[in-house]
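Coming up is one lone chain in structure tokens, specifically the form predicted alone.
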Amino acid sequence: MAHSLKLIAAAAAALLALSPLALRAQAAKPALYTADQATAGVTVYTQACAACHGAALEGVSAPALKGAAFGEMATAQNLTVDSLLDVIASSMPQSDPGSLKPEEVGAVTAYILQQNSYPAGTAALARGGAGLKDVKVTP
């Protein structure tokens, strides 16, 4: 019998480990902006990127850039941090690709990262940061 409650009380030690707190926790998003880059990514999405993606992220004649579809996408495509901020200076706005600074496209992108629930930090991202190539984007 008290072998018994042993396991029993084993198998609602792993249950509790496996609890959606639990994994939201080892799932985390990584802070890679800052609240005044994201601040700053408001008024270049507005300028650039609005008119195409929505004003909400949610897509008009351009991909939305949150929610559900956006994670299809990012999934699909296998996005990373990294090639979001290439496809980003390479590629947009489509009325004038490239035209956007270094500092507009991590600014631009920050706010993105935002917008799906990345929290800020205390260095601002750019293009060839540590690490961004391994950090899947989500929603």
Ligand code: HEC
The other form holds:
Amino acid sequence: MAHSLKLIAAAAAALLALSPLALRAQAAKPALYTADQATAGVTVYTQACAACHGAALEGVSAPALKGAAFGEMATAQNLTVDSLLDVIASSMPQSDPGSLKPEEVGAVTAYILQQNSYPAGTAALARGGAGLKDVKVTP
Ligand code: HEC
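Output the structure of the form predicted together with the ligand; the preceding block shows the form predicted alone.
Okay, now the whole complex, with that chain kicking things off.
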């Protein structure tokens, strides 16, 4: 009896110790842009994107760029951070495609990632960056 109680206590302790780690692993999104980029991206977004996609990325005449609807679109298109950068660089703003400078593409994409709970890090986001094809975009 004492033995099995000890086992139960040990198992409970192990579970308690493990669960925060497991939760963190599940929620972890990679850090792909700098905080400065996301800040610069607010300006780009407000000037070049908000009229169609909404001030809070909620979608107006154009689709939402965060939240569940964005997630569905991203899944349907198998959207990665690499293809997100490409689509923005080559087809947005829809009213003037290709008009953004490369640093504006990086900044506005950083802002969209930030709004979808990706953390800021130390390396700047740029089109064609290594490994970005392997990172799926999720809300
Ligand atoms: C004149 C309106 C308009 C503006 C301005 C605009 N968009 Fe869009 N955008 C659209 C429409 C409409 C769609 C959906 C149709 C499509 O995919 O072409 C879209 C789709 C998108 C998509 C999803 C693309 C896909 O693969 O389906 C992204 C990402 C996006 N826009 C980002 C941006 C960003 C970033 C900006 C600002 C630099 C911007 N858009 C400015 C109208 C606009």
